[in-house]
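The chain below stands alone and is given in structure tokens; this is the form predicted on its own.
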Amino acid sequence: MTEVRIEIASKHYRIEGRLDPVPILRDVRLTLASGEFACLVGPSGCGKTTLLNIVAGLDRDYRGSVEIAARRTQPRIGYVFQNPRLLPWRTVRENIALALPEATDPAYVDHLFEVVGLKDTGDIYPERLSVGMSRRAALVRAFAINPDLLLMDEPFVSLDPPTARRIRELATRLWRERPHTVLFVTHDLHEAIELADRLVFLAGSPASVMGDIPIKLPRRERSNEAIESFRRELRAEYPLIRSLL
């Protein structure tokens, strides 16, 4: 299992035309347990994305620190982008294939393709897969390389309810099959209370973490009802986050 500590003293982007550069991020510290699902919540353009491509080591122009204690000397980290990020001259399965590692076993990636739908889908290029097929290729796709780390950057934004819906139900029981450690964004909070063990709340300017509060509402327990009942609850006890809710 993995454990990540995360410590950004600060963080900046260079605009053309400023002297100065922009700060994005200070002092955001943030912990996550082994095995743990946690969601990022904020507005956009807060810094979330930025905040995920530091930890994935997409993004080394920072001030501070990622440690990421996992069973292997390499961390795994698996990365669903919010666009699926497909190669079109490349079939579905072959897109999978580039990311595997060596080892990988073949019945876990045909397992993982038909938990999500896509079983006669491997062999067609991206261009024929539908949006939401598109985003389940790139969960087959995260999970078939066995992640110490999952990231994922609000994957299922701009699909219809039903979809979004079905795809959080899917990467959800993908995710308890071979639990991993996930850090998950997201503007939407009721997603993320039917998704995550722990809410981390992301604002300002600079943006810093504002709240970090776990979610004790059962995960069997979570109807719209419970979940609209949980999000009043957070608005009353946290005024430093209401805004954000």
Given for the second form:
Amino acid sequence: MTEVRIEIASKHYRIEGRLDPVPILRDVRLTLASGEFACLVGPSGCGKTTLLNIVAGLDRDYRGSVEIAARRTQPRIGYVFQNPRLLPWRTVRENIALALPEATDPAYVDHLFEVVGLKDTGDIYPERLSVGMSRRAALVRAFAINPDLLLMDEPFVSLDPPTARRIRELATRLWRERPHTVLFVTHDLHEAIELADRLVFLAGSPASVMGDIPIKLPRRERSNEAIESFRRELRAEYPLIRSLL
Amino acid sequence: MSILRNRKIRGSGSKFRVVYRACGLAAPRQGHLTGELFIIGNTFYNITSTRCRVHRVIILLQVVLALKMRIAFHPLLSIAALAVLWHIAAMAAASPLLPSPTAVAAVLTREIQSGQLPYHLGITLARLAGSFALAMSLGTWLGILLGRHPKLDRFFDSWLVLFLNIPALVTIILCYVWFGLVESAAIAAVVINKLPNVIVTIREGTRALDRDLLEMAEVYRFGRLKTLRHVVWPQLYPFVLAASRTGLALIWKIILVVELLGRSNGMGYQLHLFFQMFNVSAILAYTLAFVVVVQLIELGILKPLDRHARRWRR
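Having seen the form predicted on its own, could you now give me the structure of the form predicted together with the partner chain?
Full assembly next; the chain just shown is listed first.
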């Protein structure tokens, strides 16, 4: 399926009024195996979103390369942004239909709607939805296109804990139905351990990969206690990343 | 209590119904007929809310007052008031230079029946439509272009400022001098006058486009056409509408001058003719027809478009 090879030598930001650009990423090398769920963890503002935008092809102003080996000639990327980014002048269903490639099975989309509990809100304009519902709609959009690579940028931030937990469970459930490579950005280590096959720590200024840790714990056994103890082990074993936790 | 209700309120129920109709309000429901509940505007009057007779009378008086105010401020009535004022002034002046409303109405019907007014109004409307369409499409395109490309914008900004400040009369004269007294020169003059306005408005709209949504469209491979139609256009639409509204108001005024200076038909030409003959009744009749048509365009086309554009808002 999909293998993603990210090699970013450097990425700078130009700030208005400053002569020299500010470096934000340096030597970020990362390879994702196909079907792998990788969590990118790091303090806020360290360049995680920048990295995702580069992988998504939105930001081409960097040195390095991103290769996405896909089944298709053009890799299909699903991106769940930090804010839902739904078109407010189109209904929820139209929003999702617009993103769909032509050969999409409508039954699968209906199924997604049903799973996330938005079956009856298809004809509603996004401004009338709650934050949690908009997020679920954005999730449906990302999954519906059956992506080669799914990028998620803190999709559960600013939600109340129960809603966040529910949507997190939905996301994992959908992912398990049709596994694809996922790069998930969060600053919440607990969330990362719960979801991922692998943790990638991004930190520093300019940021680079500070640690790359596989999570061997089977998903079924990831209770709160297991996650906490894993977290304690991490702290003990990797002093370098202790400052991030 | 019952006396009050029977004699005063129910007695005036039918009167109220007439008043309601005159105010263009919905037909009163049962409560209204018995005179217990009144809804006027967005205020709710409930006479049964109190047992005290004095209070009830006060509420009733409030109802009557509210209805009277509603009638007094009804737009039709205010127009009628204007007509009455006009009539009084005309009577006082007793001069052909200030004809009475009835005289103007007579001229209006005569001009409509002779086909003169529809012909000239039609010609002006056709010019309006042509120059409006040209100015809007060209202006929208250029506005998007300048909004998307800061370098172009920086270069052409001073041009825009220059064109915005050239008096309409100057462009009209120059167009006629350079291109001759022809239709295309007339249209060009109107378009040149209107174009900078449209460009500036649309440029603002383009600058305000939501980058988040554009990025979303890019990631999900909307493609050019879909992005334009579903992401860009809905955001530009209010700006286009604003440009159309101010544009229409501007073009109306300029087009008359254009016709006055260099065409041999149209409203501007006719008004010029009437001016030379000091025919004030005809001038007022044409003006009236003009105003009505503009209002019809506003109410019949622009308002519904505006409402359509807002339907998704909360």
